[in-house]
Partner chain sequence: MIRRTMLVLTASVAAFTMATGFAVAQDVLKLGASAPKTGPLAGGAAVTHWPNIKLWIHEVNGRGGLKVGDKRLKVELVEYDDKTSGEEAVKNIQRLATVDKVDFIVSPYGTGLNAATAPIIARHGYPHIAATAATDSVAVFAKRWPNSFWLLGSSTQQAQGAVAALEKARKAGHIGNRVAVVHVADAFGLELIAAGKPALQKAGFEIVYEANYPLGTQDLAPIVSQAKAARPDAFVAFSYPPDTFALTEQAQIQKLEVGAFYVGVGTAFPSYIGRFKDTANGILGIGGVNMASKEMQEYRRKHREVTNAEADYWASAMTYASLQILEQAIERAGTLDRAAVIAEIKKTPAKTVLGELPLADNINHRLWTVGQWQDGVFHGVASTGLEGAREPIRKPAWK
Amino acid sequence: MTQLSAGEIRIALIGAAAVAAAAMLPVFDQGFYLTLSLNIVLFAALCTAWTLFSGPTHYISLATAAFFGLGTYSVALGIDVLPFPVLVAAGGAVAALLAGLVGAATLRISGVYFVIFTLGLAELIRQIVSWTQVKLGASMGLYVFTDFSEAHIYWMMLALTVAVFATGWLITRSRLGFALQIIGNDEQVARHCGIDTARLKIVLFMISGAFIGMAGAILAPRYSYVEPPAAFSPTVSFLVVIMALLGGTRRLWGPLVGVVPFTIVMEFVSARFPNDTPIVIGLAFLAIVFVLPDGVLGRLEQLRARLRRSRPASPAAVAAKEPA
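Single chain coordinates (the form predicted in complex with the partner chain):
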């Protein structure tokens, strides 16, 4: 467990090279492609953080907007008082706290009940924030004026994405990850093995929520004017689920192969058909459901299996089948 295998080292090197290449992007373009890449990296971070929890446990969480908005608000409320990195950490901490409370209350329920609860959660938090602001007589629109450029936000978001991946990888190597694998396969069996399933799920939900909160905090300077409807927009929750499921949630890098094509296709559609976007997107979803029922990841693995079948099986190929 502690020793890195050759395969893992190779993946780490490829990953490092990809991150380095991505980090160089602002040198070449400060305009549209940087902004598009920032959106891709944002959703890569959100979807991967979402998958940290929802992947192994199979709980569909629509609470992303709640965590995200809390992160945004942490920055908006404190930007004049505290340094930015502290606020990002605070955004993560507040989101983790909320995830802990919610998890303790709801992770014993499952299936559709959990989905509905998390959907309501974002709205609940939005109303609480609005209500508090009304009671305090504070102005509801908050400014976030910083000197950050798109490139700065992009780099911070990229760093966060790397952190999400590193955390996800560490979890799979830990006792926690092993326990999660058992929970994911059969929760009954996990409980009989003596695994405290509720506690593990809460811990995981908190980690996932913290990263989403931090993403919201990092993005706050981009709005320059923060209001509850924008910060707690339910669209974010749905987009994250759609992209992550499009990619596939059985691998850590699954969401990534969903986020990248999805964002680019969406972009293409909204640029070419500005007046018919909803129709074209609807057709695209239909096509995805029919063509890629198991997500991009499922299709990739299917292709790999077919390739392997056409060649004689070798011990190396079997070894490579181990999860990355």
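Residue numbers count along the first chain shown, from 1. Only the largest set of C-alpha atoms that superpose within 1.5 Å between the two forms is called the rigid core. As the structure is a prediction and not an experimental result, all values here were calculated from the model. What changes on going to the form predicted alone:
When two forms of a protein are overlaid on their rigid core, residues whose CA moves 2 Å or more are considered shifted, and W131 is one of them between the two forms. With the core held fixed between the two forms, A22 has its Cα displaced by under 2 Å. After superposition on the rigid core, displacement of the C-alpha of A305 between the two forms amounts to 2 Å or more.
For comparison with the form predicted in complex with the partner chain, provide the form predicted alone.
Shown below: the chain alone.
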């Protein structure tokens, strides 16, 4: 691992200051802004975890709802038996196990087939959980009673978000990150270079799934009553994809560019037009695909490249190109 550059140190300090400021929010507000900030931090963790896998590999995964729901149900099933930190770890472990099994079976395929499979996976698990609860229990849901307030959940989710970013940063600076860049550019070339592409993709998919499962576990006390339609909602999968693609997946922090404004917009729409939320999600997805296929960061990089090409060369550069 190489030493940190001055720019990386500067970014790390800015990030640490931003996290410290965000951690102070519950001290000043316990109402609307705390709820909004919790949603932002939640999707920041989910989108960044999704980008860990889908960013370098370019696989569009819609399995977020499956991993998230497993984490939520891990807490709901064991809240009366095990400590909460153990349940959060269990939620991440169960989600990682599922990601490993799914990855071993499906990561050899790509394109629309992988997208369809991961979308169907969340629905399949939701139906299995619903059927099991109907057959073995008297109700469709489970109660989650804890002493955690909104502020406690916010702090835990903020810590998880920091952990996701730290993990992503370590991966990008490791041999795994370098191998994933080669896979993302050309998987055939990566195979010819001797890289075990299937194994690396499975490992990364498991890391991504584990963080998403832990996010679902941390958020479980917020629901109080957990039901399969809420825990395994496909809307979560689509929102994560939309926000991540809106910001851009070329940089680890790219999804934040999409998470913050889109969460605020969705909060406004869901409060004033609750029946029109699916329409907004669909229109947003179409707009991103046709207008911003590379996200906001990708568009900014394109504009910066155009400005550099259109900028007249300096006299020193012209003189350097002239023959002696």
